[in-house]
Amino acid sequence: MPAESFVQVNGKTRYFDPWLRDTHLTFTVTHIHERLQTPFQSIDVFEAQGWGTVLALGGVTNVTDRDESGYHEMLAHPALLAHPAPKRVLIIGGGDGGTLREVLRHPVVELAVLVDIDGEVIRCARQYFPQCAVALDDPRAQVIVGDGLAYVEQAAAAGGQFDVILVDSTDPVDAAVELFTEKFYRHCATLLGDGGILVPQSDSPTFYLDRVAGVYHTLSEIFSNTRLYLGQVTAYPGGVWAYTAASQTIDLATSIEPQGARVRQLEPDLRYANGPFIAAAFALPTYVQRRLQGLPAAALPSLADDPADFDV
């Protein structure tokens, strides 16, 4: 973690999140927790007014206490209430635990494997997020501390096979950007045969739809049916974050009953989704719409790489 994350303004800590070279979330920090850089990137736990606690990797928020559930919610849930029996799921990082608990809160899920290459990450949630990590313990769920992209590579190769993964990976930088390519995806659709769904998360639509489309347009290479979906996640780039979902069988965007009895089941127990929300996930701003079409998306300053690239 760069020392310059943590700064003195006026009396008081602030946390720097440098979503872009030239735009910053800003938090005020009462407490630090914890400050270490692990083999695989670097981590902050803090308490911020406002946020509750926060966790940083690599220098980028990943966990609030605030927005967390907006997050785990929306990567998990459409995939599982679209999915007719998703008996044997798996997570590729989300070591913090929160999609795990969101993918148990399912009874028809029998196996839940959770694979994260930073140790530190899962005992920090242990000790920092327990509302996020109270399902690491979880009978159904199996716990490994290794590298996702291996044991994608090696279960396909085995024969192994999963009813739904979930990619719930930091941005496509440093360990993650492996996480992101072709050769991943292609082992996950070996893995999930033609009824099975994959969704990663697909980063931020308002400052790098090129990394959305990317993903959107590699999936579509691979599945026969790929949609993109949008949920609030107030803590991260733009506020507004992209997952796609990718299956040979499934369209997600037909499938899910918004009123239907696994729907009802689960609602009790949400913070931020429910059935009507998760169906209207799928309609899509015109710019990236068209994005996805391959048509110029709107003179919108592109601050992926640089400010003075345009999203056209």
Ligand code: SAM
Contents of the next structure:
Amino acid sequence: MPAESFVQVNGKTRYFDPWLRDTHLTFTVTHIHERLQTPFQSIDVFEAQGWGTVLALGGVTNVTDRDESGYHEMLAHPALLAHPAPKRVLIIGGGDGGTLREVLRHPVVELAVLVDIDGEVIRCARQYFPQCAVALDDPRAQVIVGDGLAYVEQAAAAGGQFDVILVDSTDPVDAAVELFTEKFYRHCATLLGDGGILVPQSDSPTFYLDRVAGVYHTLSEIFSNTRLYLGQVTAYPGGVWAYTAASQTIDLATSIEPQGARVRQLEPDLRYANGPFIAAAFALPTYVQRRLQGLPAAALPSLADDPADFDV
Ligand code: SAM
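Got the form predicted alone; any chance of the form predicted together with the named molecule too?
What follows is the whole complex; the chain from before opens it.
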């Protein structure tokens, strides 16, 4: 359980994400909808001035009305645009429904399976984030409450196949740790075969470059093409977020046509991403490039791995 996140400051309730304490992001809370503890994580849902509704899991900001679209669009669209015919998509985590909503914007998608371990996240999404949860009831969606590793293990053993797998997990703590392991990625590789694409959300290059490089290097052992790309998510540490795309045959950095018909068809519905922006997302800052190449990188050290280490 993280340190207490709701704190009274000058007569106002403020929310300090314990993981973001040293990044200066706090929320002025105007209303607390719910605080609960599930077998997997604590859940806080509240209104914050300027941000709309906020969902925090394990004390970590996961979804805000203000910037959820940027995160969900950049997790989903690069892989879906790079794949020639993404008919079957698997989302691991993502119980809020935002990634599913973006996946289902592609008419070519016939089935999108979402597997989240915590049914309470899905219930909260339906109650407080209707703009995300709308996708959960789409006839092309299959929503499963269950463990992501167990699901890919069983699906791979049963000969299952997907064109794209998106890992919309919490950061690598508690139940999500297993979603950052080589074992999990190898099952994903089996499900994807040669032509599929895997994209896990991969953390903050500013504050957790070790984690970012860890995902990249593990995937590079398994897949022939591995590319890191970046997007902006203001409410996450550092405001810049990493995603890693891996495939045996598709290089995402060269496979997306920025002015292509599929991206043009999509653009009117998007708030954040567009063709040229997605193409540019594969350009990386020097310290990130150097770290991925195994060269010494002039990056800042990672934040403490345990929020209890922060001086509350
Ligand atoms: N965008 C978010 C972020 O990076 O902060 C992630 C949002 S999404 C709500 C994360 C989801 O991953 C949560 O609903 C959580 O329940 C789910 N999750 C964590 N571990 C999991 C596991 N082992 N299997 C399936 N889902 C898992």
